Every structure is written in C-alpha cells, then in structure tokens.
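So this first bit is one chain, no partners, the form predicted on its own, shown in structure tokens.
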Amino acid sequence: MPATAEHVWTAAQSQLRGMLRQDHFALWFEPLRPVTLDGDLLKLQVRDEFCAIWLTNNYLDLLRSAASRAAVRPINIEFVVGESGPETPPTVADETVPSRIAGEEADPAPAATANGAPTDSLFNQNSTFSSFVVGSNNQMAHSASLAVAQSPGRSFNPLFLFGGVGLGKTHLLNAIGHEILGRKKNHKVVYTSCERFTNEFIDALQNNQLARFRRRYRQVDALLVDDIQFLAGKERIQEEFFHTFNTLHEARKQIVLSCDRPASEIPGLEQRLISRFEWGMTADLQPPDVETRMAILRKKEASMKIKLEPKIIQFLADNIRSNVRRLEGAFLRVASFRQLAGRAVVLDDVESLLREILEEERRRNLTIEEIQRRVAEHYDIRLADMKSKRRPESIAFPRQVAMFISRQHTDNSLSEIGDAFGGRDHGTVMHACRAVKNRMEVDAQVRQTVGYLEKQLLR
C-alpha cells in the first residue's frame, strides 16, 4: 500500500526531532502539516509566506532528506500557505516510482531534468534572472548568462562562470535553466553538480548502464554543471566528461559550467579540458560592493514583505561584505528575530544575533598590512621596520607581535606571512608566534597589549 502524506511526514518529523534542538524543532517544524503526497511531491502547509521562505532557504535539503528516508524513495517538498485539506487518494504515479531498498539513504535531489524525468520543479524557484541583483561585481556574468539563456548553443559555448562561495554562480545556472524552458518548452535541460555526475557515472559502471548514462547527458539541449572543480585529479571521470563535452559542443548544444576558480587554476585538470572550458566565454563574479549589497537587502525586504529599519539595513550592508549568501543569511536571521519578537530591531540585537558572522567578516577583511601599521603605531616604530633586518628588541618584538596577530586573525599561510615581513621563511614566523605566546603566558602586560591590539583591529 502506497505511503500517505501523513505517514511520510510523521516518520520524517520523528527523524527531525532527534536531529534538532527541541525549541528549534517546536518553532519551525512542529507546526508544519502534510497536505498531499502526489507522486514524489510532498506538500506541507506553513503558517505564512515568511516561514515558507525561511524553510526553503535554510532547511529544504534537510526536509527532502528526512522525507525521502521516510518514504524510502526520493521525495521533493513544496510549501503552501493556508492550504490544508484531506490528502488526495494515491495516484498511479505513487505506485510506479521505483522503490529503494529499505534503510538505504534516498537521494533527495536528483539532477534536475526538464522534458525528461524528473521535471523543471527541481530548479530553485527563487533563482531567476528577475531575482538576481546586478552590480559592477557580476554584470559580465549576468549579461553572458542571459545571452546564453536566450540563444542556447549560439552566443557563448561553453559559458564558464567562476567565483568564490555564495556569489551567485548557482543562482545564474538555475536562472539559465528557467529562462531556456520558458522560451523553448520542448528543450531538454539538465542541471547537475559535478559530484553528482561523478557518482552517477560510477553507479552506471557498476550496474552496466553506461549507455543509459551517456544518453542522459549527451542527448540534451543544455547541460548546466555546478562545481566543475570536482573533476580535479579524477582521470577516468575527466575522460568521460571530455567526450560528453565534445558530443554536445559538436551538436551545438549549450554547455554552462561553474567553478570556484579559473579553469587554468584547477589542480590535476587535463590540459585538453582546460582549453575546451576556455573556448567560449569566461566570466567571474566578485564580492558585491556596498551599493549592490544595499540593493540585495532591499530586494529581500520586498520579496519577504518584511521592513527593517534603514540603519539596520545600512549596518548589514557595511559589515557583511564577503558574499551574497552570507548577507542574505544574516538578513533572514535578523528578520526572523523581528518577526518572533514582535518589535523593532536595534543595533544591539543585530550585533548579538550575528556575533559569529561579524567576527568572521572582520577576520576575512583584516590584512597583514593593516596589522603591521597598527602594531608599528602602538610601539612607535617605523612601518618599514616590520620588513627590515634590524634586530634590536624594540623592533624585533613588535615585529613578532605583528606576525602572531597575522597568524591568528588572517587566512594567510606561514610562507605568505613571512613574505610580507621582508621575505622571512615560515620557520621564522613559527618561532615568532611561539615567542609571543610564551611571553603572554608569563607577562600580564604583554598579554594585555596583544589583546588590546587584537580588539582594535577587529572592531
């Protein structure tokens, strides 16, 4: 007998209750109600639009995974606001979905395929061109993505997007998929991660289904692959992807790839793949400037119908600079607090809510040069002394303090720190860090001075 929405959700809730803090579970997951289970789509009722957005952005993968384990097959989740009612009778689709071995972990998010199986619903519904905020940091990538989506296989092929975490690469891949399907209903579009491509290839080899795997990826109109850097060092997978790429490119089918770095900087990637990835258009995405960050936050306010005080928006834009994902996550946390507290948010609230994020942002933005300048000013020595070979105690110890703080509060390697201090080797930096740490353990004044400098630098 096919599982019902009630059965699947009850079992999923049981899993979630054991994974989450009780107060968190009670706030976000206990109020959810199952509406229908239609094939592989479970609809859950939420109390308002804010909850739907919050759960989609923060817990959709977790919910999919729990529901898939409960149903013993891949399940997708859709949220509905104020739409409750009895579950519809099971459809034939419920019975025809291949079952999985009991206890085997279901894969909650297969590669999104349109005009194949499954459907376009697996593209992120919030990641469209209309919801993408364009700024000087991503204008080229946006324009190229839009051109590709409007004329797949003609404008730039392949399109290679690269940039750091949370800057919008995956958003643009989803937007391209949406746009192609909106214009060409009969097109077959596949969106997948490189890791998933790899795992499916291994499964196909083990189960003698290689021909089926190749049809899946080589008989499409557009192939969108996220995190292509996962190919690094995998010779057999690179061989397979090389032939998939060639087949699609020769047929003038669109290929879009995303990566965390330029193709030439992917370690262990064959030169023939590097050259092919650079055949078309390469566009990078940089961290957004303050104007773009403000625009992102205002768009988020409009989409969630939540208004924060202007000084709060300005504070978030000024202090969260590294990527869009972190900026939106901070906004959601503050908006959630405002919704639950039922009052205006003040800066003290924000600093308390986002303490860890703000500390990490300050650490990311701190440079060795800034540390050298602040330490030199405090000890009243020349900035040039930080890089000089002079070794009197009045210079050597402040230099060691600057090295210690650089090691503690930047992501630079020992070698990079040594280079910034006049070309010293990593052993010298390690010795400096040990010397300062030892002095701090026995000398309260040194400990207080280093603590003061760290506090000033991380303000």
Second form
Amino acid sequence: MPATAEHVWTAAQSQLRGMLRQDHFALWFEPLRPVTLDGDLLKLQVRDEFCAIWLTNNYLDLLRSAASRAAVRPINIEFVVGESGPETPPTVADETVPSRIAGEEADPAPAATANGAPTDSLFNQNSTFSSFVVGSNNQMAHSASLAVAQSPGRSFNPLFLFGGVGLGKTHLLNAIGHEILGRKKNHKVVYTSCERFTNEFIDALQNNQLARFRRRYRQVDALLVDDIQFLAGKERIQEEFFHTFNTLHEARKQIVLSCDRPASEIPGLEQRLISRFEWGMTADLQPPDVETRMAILRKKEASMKIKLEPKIIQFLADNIRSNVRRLEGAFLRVASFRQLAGRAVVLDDVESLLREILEEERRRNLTIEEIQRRVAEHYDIRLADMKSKRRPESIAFPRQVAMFISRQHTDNSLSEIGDAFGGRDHGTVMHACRAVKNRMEVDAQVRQTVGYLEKQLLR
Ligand code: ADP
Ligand code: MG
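What would the structure be for the form predicted together with adenosine-5'-diphosphate, given that what you showed me was the form predicted on its own?
Once more the chain from above appears, this time first in line as the rest of the complex follows.
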C-alpha cells in the first residue's frame, strides 16, 4: 500500500518530537495537519501565514529531511494556510491562485511531481505590487514591472530584471503574474524557474513529450522565468529557450526574466540570447537604503499584525543591510520570540537571537582597507606600510595581524588578501595567519590586542 500523507506525517512527527524542545514542538509542529501526499510533495496545513513563513524560514530543511526519512524517499514540503481538508484535489489548475507559500524561492524544489502537476504556474500569494516597498534602489525595476503587467507584450519585451540575492526579483515576477491575471482572468500566465524549465525539458525529451512541453511554454500570454543565470553553459537548453523566446516574442507575448547578474555576464551564454535579453528593458535591483529597510519592516508589522518596539525596528533597519530576505528573516525571528515570550523585546534579546545574522552582516560590511587602517592606527605605523616590503618586526607583525583579521572576518580569499597587502602571495598570508595564531596562544598581551581590534572592527 502506498504511504499516505498521514503515514508519512505521523512518522515524521515522532522523529521531530524526539529532536526538538518540548514547547517548541508543541507550538510549531503539533498543530500541523497533513493534507495530501502527491508524488514527492507533502502538503501540510498551518493555521496562519505567520506559521508558514516561520516554518519555512526556520525549519523547512528539518521538515524535509524528517519526511524524507519517514517516506524513505525525497519529499518536499509545502504549507497550505487555512481550512483545506484532506479532500483537496492534489493538482491545481493553471488559472487558480491558491493560498500557499512556496518553499524557498532561492532554491526551488526539483521539477514536476510524478504526474507532471503544473505546480510551477502557481504564484506566491503574498508577493504582489501592493506588498512591494519602492525605494530608490528598486524604483526602475518596479515601474518597468508595473508597466509590463498593465500592458503585457505592449511596453517592454522582454523585461530583464537583475540583482543580487534577496533583493526582490522573484517578488516582482510574482507581482507581475498576479497583476496580469487580475486584469485579464483568462490570460495564461506561466511562472517558472529556469531550473524547472530545464528539468521539465529533460523529462519531456526522455518521455517523448516535447510537443506537450512546447505547447505548455509557447502557448501562453506571459512567460515569467526566474533565475535565468541557470542557462550558463547549457547549450541544449539555450537552444530550446531561444526558440521559446522567439515564438513568444513574435506573437507579442510578454516575456519577463530575472537574473542574478547582467545577461552579458552569464558565463557561456550564446550571443544571440544575450542580445535578445537586451532587446527590451533592463532594470537592476540594489540593496535597500535605510529608509526603505524601515518601510519594509513597518509593512511587515502591519501585514503580520505584530508590533515591535520602535527601538528594535530601528536597530534591525540599521544593522541588516545586505538584503531583504535577511531583514525579513530577522524580523520573523524577533517577532516570534516576542510571541513566545509574551513580553517586550529588548536589544539584548535581539543581539542573542540574531547573533549569527548580525555577525555575518558585519563581516560582509567589513573591508580589508578598514582593517588595515584600524590596525595601523593601533600600532602607530603608516597605512602605506601595510603594503610595503619593509620587514622590521615593528611593522611586519602588525601587518600580519591585519592579514589574520582579514582572513577571519572577511570573505576574501587568501590571494585576494595577499593582493591587498602589496601583492603578496597566498602562502605569505597563510604563514602570517599561522604566526599570529601561534603568538596568540603563548602571549596573553597579543591575544588581548587582537581580540580588542576585532571587537572594534565588528562593532
Ligand atoms: P530574489 O528573488 O531577488 O532573491 P525575493 O524576491 O525572493 O528575492 O525577495 C526575498 C524576500 O524579500 C521575499 O520575501 C520578498 O517578498 C521580500 N522583498 C524583497 N524586496 C522587497 C520589497 N522591495 N518590498 C517588500 N518585500 C520585499
Ligand atoms: Mg529569487
């Protein structure tokens, strides 16, 4: 007898019960209800959106692995908000926009369930234009998206959005999808990731279903393809996508693409695709400035009906700068702590709840130059000596300390660090790091100094 959602979930739950703190388990995992197990997709019902986001951000991997162990095969998890019972049909028609929160956008689940359910054309319910905060960092991308959504195929075609991780590309693609469907109910809009497009193409090849695959992607009013950088170096897929693109473009159907970099920087992307991607409109997304970060947090408070102390909101906006996904994750963590603790949150709570995120943020924002400057200042040597070939111990040792701190607290490689220190090679940097480490072990004074410098730099 094939395993049902209930079987798998009961077994997964009992694993989780053993792994988690009792109160945590009771709060987050006990109330989950299995809805359906369809192919490799287990749907779990959660009571509200907050739960779904919290579980996605914090426990998706754990849930996936517990369910996979229980089912003895890889299982993906999806959360369904609200009342849908186990009789919910397993597949959903293209046109419907069910209330669901997809798994992590950055890492889409492998394509197509066994029966080829069209899961990719479902949009994330929460990613709409009205939930998107516009700032100077994303204004162009936002207005181009809006224009395209209001008159698909008539304004910019294709629209090519690019920017780093967590800056709102997937959000805008979803918003475009919602908006088109909101205006034109019977339009066919397909949202897919490039990875899923690729996997489905390979499946179609193997199962002799190319005609069906092509109908699916070429007979649409709008095709939204996320993370197109996945085309890098894949000739056969590029060829297929080229024809899909041409068919749609000629028929004046809207194409929207997202990418983590400009098209011209995708390695091994055919010239004819690069030039097509640049035919329409290209807009980039930058990290949000502090005002936009504040606005995003305020919007989150409103949508989740949770209020944090103004000081806490300010702290989050000031300190989490690299991307919106992180900012949201931090907010959720603090908000959920507040729910659990049932008392006001103070800065110390936030520091300890978000220790890793904050460290990572500070690390990201720390440059080798700052380290050099601070260390030179402390030892009272010239900044230029960080790069010079001079060897007296009074200069060589501070230089080594700066290399050591750069290694510990930035994401630069050994050779990048070497370069920044007057073109030294990576072996020299490695040697410097080892030397400082050894000195710290035997010399309390050195240990203290390095610790003090690190603390100052990471403040
Ligand atoms: P990307 O696809 O660029 O990696 P996403 O679109 O997945 O980023 O965004 C990450 C998270 O941040 C999502 O939850 C998204 O809703 C949110 N987000 C990003 N930019 C904004 C914005 N300008 N306003 C509101 N939410 C945003
Ligand atoms: Mg994305």
